[in-house]
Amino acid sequence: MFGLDKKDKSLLAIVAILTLLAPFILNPFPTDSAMAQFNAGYPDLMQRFVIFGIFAVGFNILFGLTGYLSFGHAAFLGVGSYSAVWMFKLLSYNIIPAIILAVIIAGLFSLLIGFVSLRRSGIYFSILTLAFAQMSFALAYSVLSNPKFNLTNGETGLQVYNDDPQILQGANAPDLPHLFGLSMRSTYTMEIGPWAFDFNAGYYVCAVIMMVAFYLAIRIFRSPFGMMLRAVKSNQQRMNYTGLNTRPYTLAAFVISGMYAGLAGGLMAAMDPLAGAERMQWTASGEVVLMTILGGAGTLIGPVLGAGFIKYFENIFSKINDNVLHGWFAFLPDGLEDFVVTIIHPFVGKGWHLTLGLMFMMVVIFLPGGLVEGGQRLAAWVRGKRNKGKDKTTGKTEPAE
């Protein structure tokens, strides 16, 4: 089925179930409870989960398979966003042409940058991609915002105005990004007792696209092309000695990865029709590196898990302030309550980066394979416990090795 083996079909099914049931899975606590602070099932955050999952899956095709560490992938994310918004301004708010243009422009841009950057490897490649990304940020922020040919609108950001052409925008079409009339902000809320679950059209559009992108990533990983990229990561110098030119393969991986980033940027603009230069900053490039390493570089589902983990921390833990903490620990005596809040305060709210940094350090030190390795170890431990339980029940002993 779809050219996948049993293991990959199971993995694809798991990802599909998690994405389709996300409104239920991410809202485990009643809306009126104190723990509702940790619910993440609202449309904006769920959209970010899948969009940055696409971004990280694409980055993993380059970094996880070839070992080439790019610090400039945010440039393709920003280019995709700008391209999508320009399509909204010129044609219509329909997201399909916008996403297609975002992927094409990001692919062409990554072809140009990759052709130059891939002349070097290792740290030199990383610095080159970082330099290109910073130049792109500077162009978007200042040079391309010149009133004579305003392509990016500078620090204000590119957005759609009433006097834009929008030559294909129908009279009855929504005045917001839509999919053939279905508004991306259309949301149905299901209330079951004290729980509320939001089903957003924009999220499910992004989720379906992520499933297609994830499926394509599986095919790339299992293809002869993917095996060639693994060989490049293993020992590129030895491959060159055999007379095999590896640059076309690494360039193809770079372009594919850039197109994934452009797709993510186009979807970001489709959910919120605004594109700004901040999406091209080096911090955005570093964020996708963290997502991939945290989840498990070179694995299929790892980048998706890493993207969800970081975006959860960014949006949930950053909202925990002193008032929330005092509400949680109000049952303690006043002096003890203030002491506990003082201890926790640096790790939440504006200090959520500190908590994320500590957790990232622990993962790198104890789980070099990321969250995927942690899941594998946990599954092996559970299987070991289960097997020991069976042996005790049957009275059989395991043979000596």
Second form
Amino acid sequence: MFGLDKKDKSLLAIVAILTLLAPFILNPFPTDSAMAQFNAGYPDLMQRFVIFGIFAVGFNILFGLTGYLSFGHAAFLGVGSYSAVWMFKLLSYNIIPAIILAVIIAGLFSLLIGFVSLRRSGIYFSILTLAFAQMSFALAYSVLSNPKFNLTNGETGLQVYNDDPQILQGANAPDLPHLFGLSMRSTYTMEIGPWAFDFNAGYYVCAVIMMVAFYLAIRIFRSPFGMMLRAVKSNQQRMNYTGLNTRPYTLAAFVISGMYAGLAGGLMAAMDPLAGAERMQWTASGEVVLMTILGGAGTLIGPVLGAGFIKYFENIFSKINDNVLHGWFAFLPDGLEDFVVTIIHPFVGKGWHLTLGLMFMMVVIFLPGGLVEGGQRLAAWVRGKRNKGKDKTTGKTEPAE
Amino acid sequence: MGILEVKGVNKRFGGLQALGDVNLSVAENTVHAIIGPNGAGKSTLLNCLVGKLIPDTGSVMFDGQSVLGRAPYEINQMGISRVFQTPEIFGDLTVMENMMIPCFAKRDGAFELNAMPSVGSQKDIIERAESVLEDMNMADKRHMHSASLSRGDKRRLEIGMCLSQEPRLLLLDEPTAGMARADTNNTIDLLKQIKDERDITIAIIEHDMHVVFSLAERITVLAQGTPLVEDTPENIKGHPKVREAYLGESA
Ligand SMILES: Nc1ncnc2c1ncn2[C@@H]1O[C@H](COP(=O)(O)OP(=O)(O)O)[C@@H](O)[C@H]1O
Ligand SMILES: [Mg+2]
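What about the form predicted together with the partner chain, after the form predicted on its own?
Time for the whole complex; same chain goes first.
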């Protein structure tokens, strides 16, 4: 089934189970407990986990397979968001046309940028993509927002107003993004004892789309096309002298990853019908690079892990302020308590970037394969230990599997 | 008419005349060696045949068609495969994957968006790649990372990759340069076997006389960018001009 081998099928199954059960998994602490602030199972954040997961999975098809490092992918994300909001303004709040247009426009836009940028490789390619993305940001922020021709609504951001046409919006359809009437904001909260779990419609829409996106990525990785992309990364010279034209291969990978970015941008707008230029800024492009490298570039699950990790940090670590710290260390004598809080202070709250930066450095230096390599080493270590334990108890060596 | 016809080729690098009026004809199904001292212009000539360099003047015809102005991948699709001075393989891929890529290029052409079927479902490609690995005596190494092969095996793999495409002309640039004696002999044996078993034309650039005389049927001697003589190996050995320009130097 699905045209996958056994290993990939179990990977897909694990991802499916984790995403579907995320409302439970991410909310392990009772609502009233002191640890509740580490709960990540609220709709907003869960949506971001999977949306950025899609973004990173697509980015990895370009970067992980071909080695071409784009510093401009946020431009496609932004274009996707703008397209989706325009669909809300013109047609209706139904998210399907919005998401479809987001993917198509991002695809066309990446075809244009990729066509030009891929004339160079290495650092020059990266710089070209960065330049294009910053140009797009400038266009969205000011140029394409003037009274005569207002495509982006500049600083305020593009949103839906009451006097917008919305020609297909039914009389009693929700006044917010919806899927054939099911509002993206509708949430069912299940309370079990002191615990509360949120099941949000928007999250499940994103989760299902992410699973489809992830499944397609597996297929691409295992296909002849995916093998050609790895060959591009390995040795372009050999490819050229083997009768293969590398340019359309890299361009196809670029456009596919641009479409993934557009899909992510469209979903973002579908969860919150607003598109701003800051979504296209270079920091946003850099973020997806970090996610992919942190998780493990060129691996299937790595980018998803990286995206989850960074979004968790951004949203959870950034909320730990001095009050919370004082609460934790209240048991210490006064002077010592202040001292400890002062030491930790720069690394939490607004300083979460510092912690993230340090972790990123550690991963790049000690685990070049990212979190996935960390997991593999851990698994190998545990397996080694278990085998040793077995040797001791049975007193004889087991044949290797 | 040879399968490869080079006429009046000139190539300058700034003030240096790397190739001066080169004429060369390689007959079909022969092994033709191009020898000459270091800096004679052998690699430059070869680069002009495969689209890496474009000669300033002159023509290069392969099987009656001009190769000039075509990209390397187009020239390969015409039936010319090239082996590099240092083996160029896909170091990050396994031996089997290395072998499958040229098979895909042969079957699907220069580009094919084949993104949904799995590699494992491409039975014809797998069969073809496996049989070439068999021929190369490398079947047992199919799962190895190709970067971890020995120098001789990398060369063997690269030659196999070229042969899997069934080229009509195989170009080799100093295929044994920097190799240990055992690897060199290994490569000579492989090339001999290829020459005996297949309908293929081979043009080989070589510095090592041992390799040249054990393989070539025709030899062209290049000195300072211009062919000095072209003859059979026996006649080349005794040729005074050659001794002066080349053999004398290495003796
Ligand atoms: N790309 C280049 N730019 C400038 N000079 C070059 C270039 N390639 C080769 N040459 C010069 O052309 C001459 C012939 O070089 P080459 O064809 O590599 O010789 P061979 O392969 O016979 O040793 C040498 O003097 C070399 O320095
Ligand atoms: Mg040379």
